[in-house]
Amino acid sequence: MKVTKSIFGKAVNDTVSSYTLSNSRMSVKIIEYGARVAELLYDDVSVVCGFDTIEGYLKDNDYHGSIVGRYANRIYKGKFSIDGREYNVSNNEAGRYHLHGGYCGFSGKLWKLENLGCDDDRAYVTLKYVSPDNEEGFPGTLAVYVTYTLTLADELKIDYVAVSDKDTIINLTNHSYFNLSGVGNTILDHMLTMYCDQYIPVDQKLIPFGYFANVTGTPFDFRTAKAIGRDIDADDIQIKTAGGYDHCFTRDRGENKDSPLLIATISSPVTDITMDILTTEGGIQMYTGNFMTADNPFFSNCPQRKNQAVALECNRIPDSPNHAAFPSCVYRAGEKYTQTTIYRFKR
């Protein structure tokens, strides 16, 4: 196992360092800007979309590889209540909805190195960000620690810990976009299994209606492996609303687990690379790059194209503070938020 540090560029008026964790088959580059997975190579195949320079990430509006928070996904009208007190957070999506932490959420912050090391079985880096009270409208000063660990078993493990000094809501995730055939190819031929029996229907603005729907008999049934593209153009109102898949899938009605359990498996017929996703979260957001058309080329000047990658974000159910049927994401002052998600690769 090996870990190396280098300078990646400058952002937020400071130097941005990168940390590369590697074993004999796999390497992962983490950068301080947004605590991002900037590159992931498995058997020399580049399986996560990213950019060659810091300028690409500064232009990025799609959260590539970043940690998003304080609240990942959407909050209707940027409003929620805790114990009857209403809070208003930034409405950065069309001026009407909160998305992924606001105008400058955790993805746009410069995280600081907390810990770095390796031994025979693992290489790891811990990054820290302190979100001040009322940042983007969220209550409480929140200290967030994210640890990326690469194991000898070809696993990228992400451990999250966060604590606020006031009652607040917390929902964190990593927003990497995967293509196991290599960046630049399609993901429509990828075979996907989702170990989820329900999904969350949304309205025209992709805000949940507030109930769980069974996947049986719908394009959202991935309980048996099928190509991502098989039903992506189905005559289904939910598919048409999102222009493909941009929905949260759940197991056990979104309840969290004490230890990571398998929630999804995806594989490429081109490279035969398979990735298992294990998480303590009860939900996983699947977004199939329906609007991946930005004029911001990926590695080696590779243009962005629709359905070029899939985001599989382990997190809480979107807009959960506003729906009694969804598990709570309220954390009391001093209460510890934890999450673990593992991406396990094999061939």
Second form
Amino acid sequence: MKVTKSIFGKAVNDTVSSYTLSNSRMSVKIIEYGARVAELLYDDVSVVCGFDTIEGYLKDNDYHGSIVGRYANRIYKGKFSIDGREYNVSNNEAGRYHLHGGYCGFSGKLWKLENLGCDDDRAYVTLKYVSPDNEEGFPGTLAVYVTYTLTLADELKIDYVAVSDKDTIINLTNHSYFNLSGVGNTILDHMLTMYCDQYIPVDQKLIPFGYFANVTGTPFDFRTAKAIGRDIDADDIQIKTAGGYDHCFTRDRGENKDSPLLIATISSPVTDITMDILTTEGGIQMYTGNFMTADNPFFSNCPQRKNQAVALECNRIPDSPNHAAFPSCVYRAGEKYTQTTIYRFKR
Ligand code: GLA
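Previous: the form predicted alone; requested now: the form predicted in complex with alpha-D-galactopyranose (GLA):
Next comes the full complex, and the chain you just saw is listed first.
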């Protein structure tokens, strides 16, 4: 196993380094800007959308490959309360809702190298970001550590640890967009299984109503493998609202697990590459690139197109601070937040 360091470019007035973790079949390039997965090659197939240069990432508004936080996904009107005290965080979506950490969340920060190494079984890099008290309105200084590990078993493992010095809310995820046929192809033919009995219906602004819905008999039933495109145009109010899938799927009503468990499996009929997703999180946001139309080409000038990739973001349920039915994402001062998510490749 190997890890190499290079210079990727410049951002936030500083040099952005990249760290490439590799084994004989797989290589993963991580950059410090947004702690992003900037490239993932499996058997030489490029399976995560990204850009050739730092300029592509600086222009990007869709969180490509990045770590998202302090709160991934949406918060209604950017408001929530902890012990009766109200907080207001940035309303960066249409000036009315909070999305993915605010105007400049963790995806727009320059993370610092904390550690890197490799041995016979793994190669890893740990990046750190310290989010100041009141950044984007969130209470408490939050230290966040993200470790990307590539294993000999072709797994990309992401371990998150975060601790705040004041009570706060935490919801972190990785926002890689996958295409197992290779960047530039469609994902509508990908076969997907989700081990999730329920999903979270949303309103016109993609904010949860606050209840769980059973997937049985709906386009959201992926409990046995189904092509992503099969029901993506179904005459279903939830599908119409999002213009495809942009929903959180849950198992065990969103409860976290102590160790990572299989939550989804996706495979390409073109390359036969399969990816298992295992996570300690109780939810997974599936976003089928419904708004993927940006004028910011991916690698080798490949234009962005709708449904060209799927993000499968392991996280807490969106807007959970405002819904009693959803597991809490409040972390007390000094309390440790952890998450482990594994993307395991095979063919
Ligand atoms: C998430 C959201 C989507 C969209 C993308 C980023 O997955 O749920 O609605 O905002 O991020 O473009």
